[in-house]
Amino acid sequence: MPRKKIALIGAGMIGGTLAHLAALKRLGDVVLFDVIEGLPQGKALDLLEAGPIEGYDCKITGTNRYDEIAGADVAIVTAGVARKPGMSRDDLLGINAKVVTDVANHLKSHAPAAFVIVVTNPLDAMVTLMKRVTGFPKQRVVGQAGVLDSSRYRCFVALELGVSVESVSAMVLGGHGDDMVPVRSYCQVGGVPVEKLIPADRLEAIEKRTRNAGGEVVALLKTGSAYYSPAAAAIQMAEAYLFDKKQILPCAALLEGEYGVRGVYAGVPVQIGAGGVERIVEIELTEKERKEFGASVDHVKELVSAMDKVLGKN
């Protein structure tokens, strides 16, 4: 069988890590695109030279030309400006909206059948914009948010209890921002509800840290934002699609009545397989979680409205 083709739009820290993970996991041939001359070519060459050591034979191409992504099966979009200390994800709205509009137009022209995973922040607005500009079916445009946020929640719970991260199951839903919703009622450790293992005040602190986890990394790095964990999260989504895993993952998907929401991208559990976002899984939330989810969705709506003003739609 011919290898699948994975287009990585943006060759920054996340893009380079995506390329490395895609090669290590033998997902297919990789095209690393960026507007900065030499950057994608240099990273691609470096990764190719690691191939004999790691044992991967995939083709890795660095380019400044969109025509080289032609026919991509998966496109992961990280292009745009990263957060700096003191910035929220929302602060990136104006700059990154223009970047994503340009990317979307090129994907529409060169990779019209691609499954598109958006990582660029502010995520919920950017994935909305990607869907609008490409006109792709909702099943093929999804945002990477909940997989990352849920991983952070699981990590902090595991650290608190001193257990393996594999023993912790958890989901974070809603928008990918400071009002995201760690769903405590579905968080379990070895099948035991987390509330039976961790006191309420410590759980509150863990959930607060989860909401602020991206900013915590930004403050520590000082010159950029997280890249290992966002890349790992996007690759998990790509794997689910490429290998038809039918995996249930929390992702930013277009809601059309589910959870009482219509016409908005928000983080919810979805099944990803060869059909893309094959279905949205509706779970029962507590009254508190429903209110928090509603508030998070309202913030997404405000963000999209602000984006429309920036782009001159209103």
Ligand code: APR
Contents of the next structure:
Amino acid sequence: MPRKKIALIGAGMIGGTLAHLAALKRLGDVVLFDVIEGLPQGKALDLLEAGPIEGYDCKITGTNRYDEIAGADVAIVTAGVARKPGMSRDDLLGINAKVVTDVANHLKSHAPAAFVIVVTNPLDAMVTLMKRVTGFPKQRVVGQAGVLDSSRYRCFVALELGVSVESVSAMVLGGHGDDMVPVRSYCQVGGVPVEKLIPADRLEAIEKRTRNAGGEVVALLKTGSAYYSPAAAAIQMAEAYLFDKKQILPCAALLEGEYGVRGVYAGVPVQIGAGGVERIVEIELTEKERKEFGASVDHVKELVSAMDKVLGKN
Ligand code: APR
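Moving on from the form predicted alone, please list the structure of the form predicted in complex with ligand APR.
Entire complex below, previous chain first.
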């Protein structure tokens, strides 16, 4: 059976970490693409040289030429700029919209069958743009946000209770911005609703920290944004697709009536398998969560309008 091919568009902090994880997890052959000469080639060579120690023998190629991604099964897009302290994800809109348009045009011609996972921020607008420019079916264009935000929520709940992160299940839905929605009513620890274990004021604080978790890392790093956790999240989505896992994961998917929303990308639980986004799972939210989800979706719509202005569409 031929190996799967994973194209990583953007060989920066997340791109390099994605390549490392893809090799360690034996997902397939990896092609790292970037516009900076030498950067993807250098990272690819460094990773190849770790192969004998780690025991992976996949091909890892670094390139500045799009024809090398031809026939990719999965494309994970991190091309663009990351935030610096004091910036919101939305501040990246202008520059990253142009980058993602360029990337989408190349994916369309060189990797027309790929399952595309967008990571570049502001995520909800960038995944909308990717879908529009490629014209790929909605099942094959998805945004990475919810897996990461949910992992952050799970991490903070586990720290609070001193339990394993594996015992905590949680979902963060809506847009990948400051108004994302940690869904408390579905957060459980060993099957027990979190509200029975953590008092409401502490849960408020944990949810606030979850919403600001990306910013917390940016403020500490000062030179860029988080990369280990976004890469881990995107790899989990790629694995679900490549191994037809039919895993339910919170991802930014195109809503066409689900949750009462039409024509907007937002974070919802989806089933990922060989068919890509095979199903959108509709869960019942509390009144408060429904309102918060609505506000978050409104923010995504505003962001997409702002993007259209930047791109000269309005
Ligand atoms: N085509 C391909 N790659 C590009 C392009 C382009 N048109 N423009 C920029 N890049 C590359 C840069 O050269 C850089 O190597 O994208 C890479 C981005 O890497 P980093 O700056 O290290 O950013 P990273 O931390 O990986 O984050 C990437 O993901 O989570 C989001 O907010 C984050 O938007 C940011 C993106």
